[in-house]
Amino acid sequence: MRFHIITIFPEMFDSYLKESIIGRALKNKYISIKFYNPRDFIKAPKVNKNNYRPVDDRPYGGGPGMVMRAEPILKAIEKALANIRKSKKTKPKAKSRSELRSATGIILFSPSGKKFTTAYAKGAVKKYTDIILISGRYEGIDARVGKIIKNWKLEIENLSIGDYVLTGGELPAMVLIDCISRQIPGVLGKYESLEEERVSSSVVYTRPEVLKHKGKNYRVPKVLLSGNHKKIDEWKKKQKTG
């Protein structure tokens, strides 16, 4: 799976992507990640005296805050698509243009978007080879970006990771990369490592068997020490359902 992230703050991803499971997935080439900064696609006269490249402007119709401009984002998407086409050409079996389009997903993060779920992540792994993640900022992105992408005959979805508002799409992008990556065979090492594919519960215990704290003993439930997997699974199901 190849992730293409469009963001004006690529440095925000550095520590998260270098650590733990995602870091190993990158190292072992189960996934790849490439960044596209919309600021890099802004040229004079939009560049100001301090070499600052503004990607936002005032919204038509008034309102608070600023809106991300369409042009630099569209150019970043076009660059990502060009890289995707280039990578496809290196494959021994060429695919048709329609097949290439269907293997690429474009996601725009929005509080009003469709709720992201594990089921979506599973489907994405089967459906896409490349995912373009558009991380907006400020008050949002010029709506014409979505319209133009649809005119390109490409699939675009508005997604939300929860019923709350964030300052940007970078955190949602990390959430998607994490959740989708763990669905890729080999990333977690064992299929059983997927919590959603085995009997699991948020109630878990580890060593020591008896934890002494402030004069009291806190013991691991006996069923977990029994070795009876049927009873253990029944116990976990009970904990899971309340």
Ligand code: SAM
Contents of the next structure:
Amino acid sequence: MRFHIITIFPEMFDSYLKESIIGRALKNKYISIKFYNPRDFIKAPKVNKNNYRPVDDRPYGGGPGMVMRAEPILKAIEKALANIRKSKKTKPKAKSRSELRSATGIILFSPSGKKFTTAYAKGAVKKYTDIILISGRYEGIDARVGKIIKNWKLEIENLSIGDYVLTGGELPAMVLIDCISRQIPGVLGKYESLEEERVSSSVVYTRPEVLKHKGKNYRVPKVLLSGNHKKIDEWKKKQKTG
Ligand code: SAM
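Provide the structure of the form predicted in complex with ligand SAM, given the form predicted alone shown above.
Zooming out: every chain and molecule, the one shown earlier first.
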């Protein structure tokens, strides 16, 4: 799976993507990640007082905050699409044009979008070879970006990672990359260790069997020490349903 991230803050991803399972998935080439900074697609070196090439402007109709302009984002998407096309050319397996098109998903983040779920992540692994993630900032992205992508007949989805408003789409992009990557066979040590594939519970215990804390003993539930896997699974299911 190749992730193409459109963001004005690529450095935010540095430490998260380097570590642990995702770091290993990158190293072992189960996934790859490319960044496209909309600021790099502004032609005139128009630097504002903060030394930034401004990608935002005031909203039509008034209101607080700024809106991300369409043009630099569209140029960044076009660059990602060109890279995807290039990489497909080197893969003889690729068949028709429409097949190539359908193997690319474009995701626009928005707090009011469709809720991202593990089921979505599983579907994405089956459907896509490339995902373009567009991280908004400020008050969001000029709505014409979504319209233009639809005109290109590309699959686009507005996704939310939860019912709360964040300052930007970088954390949502990391959430998606993490959740989708762990669905790729081989990324986790054993595919079977995917939580969704077995009876799992968020109520878990490890050594010691009896934890002594401030004069009290805290014991591991007996059933987990019983070796009776049927009973253990029943116990775990119960924890899940409360
Ligand atoms: N008024 C805007 C709206 O309702 O869409 C809020 C924009 S928010 C401050 C800035 C950006 O953060 C959004 O464009 C989106 O990319 C991202 N974002 C914020 N909360 C999010 C969430 N819950 N899920 C996905 N993306 C989110």
